[in-house]
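In structure tokens, one chain follows: the form predicted alone.
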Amino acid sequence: MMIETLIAVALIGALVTFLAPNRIAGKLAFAISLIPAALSLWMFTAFDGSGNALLEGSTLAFESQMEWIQLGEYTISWFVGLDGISLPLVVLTTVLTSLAIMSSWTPIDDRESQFYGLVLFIEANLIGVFVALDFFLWFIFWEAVLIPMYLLIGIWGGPRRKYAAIKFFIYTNVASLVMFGAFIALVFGLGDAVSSFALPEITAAMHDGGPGAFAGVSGTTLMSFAFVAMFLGFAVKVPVVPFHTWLPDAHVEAPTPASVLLAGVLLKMGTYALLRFNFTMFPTDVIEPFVIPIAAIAVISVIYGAMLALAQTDLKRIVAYSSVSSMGYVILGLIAFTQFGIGGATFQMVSHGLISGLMFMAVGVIYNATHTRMVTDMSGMADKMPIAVGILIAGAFGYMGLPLMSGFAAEYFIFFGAFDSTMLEYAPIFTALAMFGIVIVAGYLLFAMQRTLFGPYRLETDYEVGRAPLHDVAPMFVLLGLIIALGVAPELIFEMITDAVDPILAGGDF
């Protein structure tokens, strides 16, 4: 019942925080959030699962299953469990939520109880996305994440918050409908081979002959159609080019703590779903025709996202477009279909969650002090805010792939796995093109830091810009410590990740 406890604590905590007075809501929410964080860390140390949650022969950790609803001939169950892919993402969610709440104490000074209640509600549903093993249960959590994030952007966001919130909601909701329709058609095509929406049962049926004809469409065509539709639905959530346009608007208008969760965890919903559904559930002969197009999308996202970041003058937009580029690496690792490729992609999900969270926190701390994020307005911030600026520089070097930081380990795993791929034709060329993105990343980050952090101080304000308070920099120290820990000892999570990746590859010669 540990998973249920995690979700229940976050949900009950959200309700309690909603009802709490504003003056104590932030501290109360932080105290409550420490419970799921501590529980998830204990689960990490006590993890005894093996294999992949969707494939036969696996041993799930903290598994529980109970019939819930009978929907015609299909059973919907409360079915949850953890493997080496989902557990690191659950820990990332709980830890980042606690740190995001602490980082909110300075910028959030209105309707605090509602704000922190929504953050805890997001946490509960994010955990649900990563642990659910029944499609309907998973989809409920998946959709429930949208509502509180829409409210966080639309109520506490910047001047164009309503536009950004509506754009975020429409893009992601339409994508969810496309994905949902494709999956349901696939299940109906499987016919009597499945009697529930349990993901392991559906995966077994997909690998054991797949669907038959449905609505006049052959089983082979149906699988190809479902693969494409589900990929597009998840690609919007990632997001990859050309479905990325909602992300910079959402980040720029969102309050900093919401940006931390959006970049740190919500984007990982899309890549996690791609791994679970498209690259685990479907047989390799369905994936193979789409390998080159998906690899091209990945490389374009890496290069184009980095080029867009190079053209920005708003620090938040720079970090937002960096996320588009970073998620391109994840897609490349997944389509490489090797142990290091898929394992590195999963490692990159965790690494990017930590680094992007750190970067958005650092930009938020500078904005709290200066009330501007424009590169052209700032200079010499290192003299005024040395600690916050030092952490920002460290986070930027993590983004660039500095050795002994998690970004380097993630990119090395992905490049090694992609270069060695036998499923991806012209793998060395795609890998080399993606590696060029690192040069562009270094260019725009170094340029932005040079303009804003060094040189003479020239920001004209009516107030004194000084050192950030402890509760603003403490979460960044924690994130930086985790980034370095995973860079120095990637085996902390990489071994459990590859244990869950190996069964995916066992069905082919890749």
The other form holds:
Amino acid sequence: MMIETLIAVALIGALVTFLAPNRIAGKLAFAISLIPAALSLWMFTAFDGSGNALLEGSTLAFESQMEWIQLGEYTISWFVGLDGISLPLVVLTTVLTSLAIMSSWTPIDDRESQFYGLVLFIEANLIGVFVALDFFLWFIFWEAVLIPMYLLIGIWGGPRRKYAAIKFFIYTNVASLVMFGAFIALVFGLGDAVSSFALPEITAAMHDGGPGAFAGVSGTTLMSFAFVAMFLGFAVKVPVVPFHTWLPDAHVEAPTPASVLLAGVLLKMGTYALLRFNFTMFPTDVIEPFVIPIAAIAVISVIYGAMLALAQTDLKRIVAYSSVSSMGYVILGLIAFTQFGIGGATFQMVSHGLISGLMFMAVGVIYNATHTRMVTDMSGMADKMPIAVGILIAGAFGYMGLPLMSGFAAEYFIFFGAFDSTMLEYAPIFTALAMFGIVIVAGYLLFAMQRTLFGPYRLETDYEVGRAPLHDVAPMFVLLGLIIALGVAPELIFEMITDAVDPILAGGDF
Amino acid sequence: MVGAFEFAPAIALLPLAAFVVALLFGDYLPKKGAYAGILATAGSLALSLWMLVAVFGGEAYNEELYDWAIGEEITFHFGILIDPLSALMLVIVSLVALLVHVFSMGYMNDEGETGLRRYYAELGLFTFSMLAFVMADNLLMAFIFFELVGLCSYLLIGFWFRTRSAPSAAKKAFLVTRFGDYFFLLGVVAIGATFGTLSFAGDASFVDAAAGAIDAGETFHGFSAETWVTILGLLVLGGVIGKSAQFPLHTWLPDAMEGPTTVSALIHAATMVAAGVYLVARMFGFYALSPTALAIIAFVGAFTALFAATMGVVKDDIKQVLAYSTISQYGYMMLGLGVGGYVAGVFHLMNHAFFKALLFLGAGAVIILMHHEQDMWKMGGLKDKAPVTYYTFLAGALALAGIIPFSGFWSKDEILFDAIILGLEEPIFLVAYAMGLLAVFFTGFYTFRMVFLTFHGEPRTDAARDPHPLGWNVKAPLAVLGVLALVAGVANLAPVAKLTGVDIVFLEHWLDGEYGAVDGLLYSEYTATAGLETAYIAGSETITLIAAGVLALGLALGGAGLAYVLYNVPEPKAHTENLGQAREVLRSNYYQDEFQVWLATGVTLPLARAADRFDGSVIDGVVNGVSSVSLFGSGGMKRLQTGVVTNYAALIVLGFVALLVFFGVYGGWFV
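Next, report the structure of the form predicted together with the partner chain; the form predicted alone has already been given.
Then the entire complex follows, led off by the chain already shown.
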């Protein structure tokens, strides 16, 4: 019942906050959000699962399953549980939500109760996405995340918020539809082999013969089509090039806390789903023909995303595009199909969640003080806001993959795993190309820092700039602490990650 | 008795503690954290000396201490390797760091600097990173601290962040070295993936694995083992070229003079720049497997030595002259290592650490004397007013120029000797030798041009006539280093040993494991692996030795003599107009900077902007195109978008109820 409690607290909390007066909503939501955060951290220490949630021979932690709906021949159940891949992401979600709420106290001064209610509602659904092991249940959470995020951007966003919100909603929703259709076709193709939407059952059936002919196409063709359709569906969410254009718009318009959650957790839904569905469910001989194209997409995302970041002058756009670049590494790690590759990709999901969250918060704090995010508008901010700027510098170096911070561990694992890949032909060349991202990322972040943070103080607005309040910087300190902890001791989560990744690889020679 | 090596981690951790203390409490401490740093580095020095004594007593240490990431095929760990090389380097680094801390009290505190808490914190972190790098027992750990060293350089070069130039220089330093580190990291990944280990020594070292693969005639990724080892070695070398400021990635170093002079001393003598060459020495067994890689190291080094020396002759800023001399001197070390002169290269690394720290701290003292003036043309006549600074600086200058009997002479002579005897067997190396030899002349010239312009002649400005007084904290470090610049050569008097037959090549015995050592990391083993053939003039080692030594010393004295004639006069002239067009080329540093700036702002940035335009017009254009088509067809739907949260909430609830009803009916809930 732990997982249910986790979700229920967030849901009830959302409702309570929604009804609370604006004045206390921020503090109230923060207090409520501490419960799931504490609970998930306790679950982290009490974790006793092993293996991969979708594959046989595993023990799920905090598992619970009950029948819910009988839909024709198929049983839909409330089926949740955690393995070494999902648990770190759940902790990331709960911790980041609490911190994002605290970081909203300064910028959000309108309809607070609705705002914080929606944030908690997102949290509940995000947790749901990572714990659900029934497709139907999972899909409900998956889609339900979109609505509050749409509203957060559309109501509390910047000048072009409506455009950005609708673009975000429609783009990702259409992608979900493509993915949903493909998955349902797959389930129908599996025929009698499955009698429920439980993901482990479907996975077992996929590895044990796979689907038969359905709607006039052979089982093999069906699997390939489904693989591609689902990849495309998730690719929008990640996002990879060329499906990334909703992201910078959404980020630039979104209020800081929404950006934190969007970059920190929402993007990981895409990579998490890719790992769970495309790279766990499908047998390797289905994946094989697509290895080189996917690796190419990964490399292009890394380099092209970094190049786009280089051209930006809005700090938030810089961080937004660099997310495209960082997510490219995740794809490369996944397609490498090695322990360090997939493990590193999962590690990167957590690490990037922390680091991009930190970056968006830091940029937000500067924006709160200066009312601008343009690199060209300011100079010498280090003089005015030494602590916030210090953290921003630390975060930027984390983003650049400075060793002993989590970003380095993640990227190093991915590079090593990719180079070592036997599945990916020309692995060293793909790795070398993608790795060049670490030079470009240093380029644009160092340039941006030089222009905005250093040099003589100058700000082309009339605002009086003061130091950031404690509740603005405290969440950043927590994130920085986590980033360094994971960088110094990656085994804190890498151990459980590899434990869940190994069965995927062992299934590599079905 | 507790083993000395139990305390090895503390060597690095003490400065880390100083970093934390200074960062958190620096503002409340006397001298803003300087004492914490001094205490920590003194502790590190004491422990390092203890390591040295332990190795002298025949021990060595190679232990894995902490598993960083555990994988099935490979586990990445942190460990400590204390062997003659690292023990020596630990002493050098902690000594220079200690002296820099002491000097900083005079250079920073007494000069009313603000931001001292940050300064001492970063200095502590810097020392920690470098010491941990030196102790690293594997390539990944080396890379990790190599990068942290780079971070600290960034922070310290940009210490005066309110100026325009310092942040720019800091960015350049990090970016240029990052470019080199890209290759280094690729090398680390590739070596780990190829051999399944990254350890420098021990049972499962990548060096042994590589040697085994070459013997077994294996192939990797379509290359023969030997070619692959060369590729891997060159990838790692990318990081070395970046950090040790070798051509073509040397451009960051002169700009790095924007940092406080104390930081320059630390960066040039014992930390950042030294890290590159130290890494080559650390994994010399690997390079010894590949004659091609060694030859490339030799040529990069020789070319850099000459190239940088020529630029040093036209500089006006005392720190700029020293900056180019650093690039040039590290070129010598690379040349030495590349021609198989492991001992000579390490010897020069040590001597250079002392005399370059001395020269930079001396320059710092001059800058204090001159009320923060760095232009040598505004100095002059400081000789009599600041004798301690003058004589110690002179000792450093004599060592840098390579004048007998100062330390620099012995190590540079050994490098050139190793180069010529290899060149006599394989003539191509004579080119490298010639470049190194020619650089000696330029070195002698620019070094003494600097000495004469700064200290001799008549004072040319009011500041030079009335210098600022110096405290003990400035003079004491200079005195210590001055003595070392004079006597450090005693460590390996190879020419004397060869001529007289007296066995006084201590450093060679030290590095060859005469005392404590780790298997596989011995000079004689490297020599055997590399198997380089040498020859002598007229077949006689003695003749070659004397000829090479006299030639080099003659050129150094020639350069110094020319500087004497031109600049040791009461009213010196620039004389650079005699260089004609070469003057502009040299002053512009061969347009290297322009080229790299062009690469960044002339190529990369326009490319990025083009990508951005493409992204906005084509990729996003398609997305918006698709949506406008569908919007056209669904104009009526938009009335749903009222923008009122309660409406949305109502719709959500309505949809949810509808869903429940649907499943209620079809799912059999009500049956």
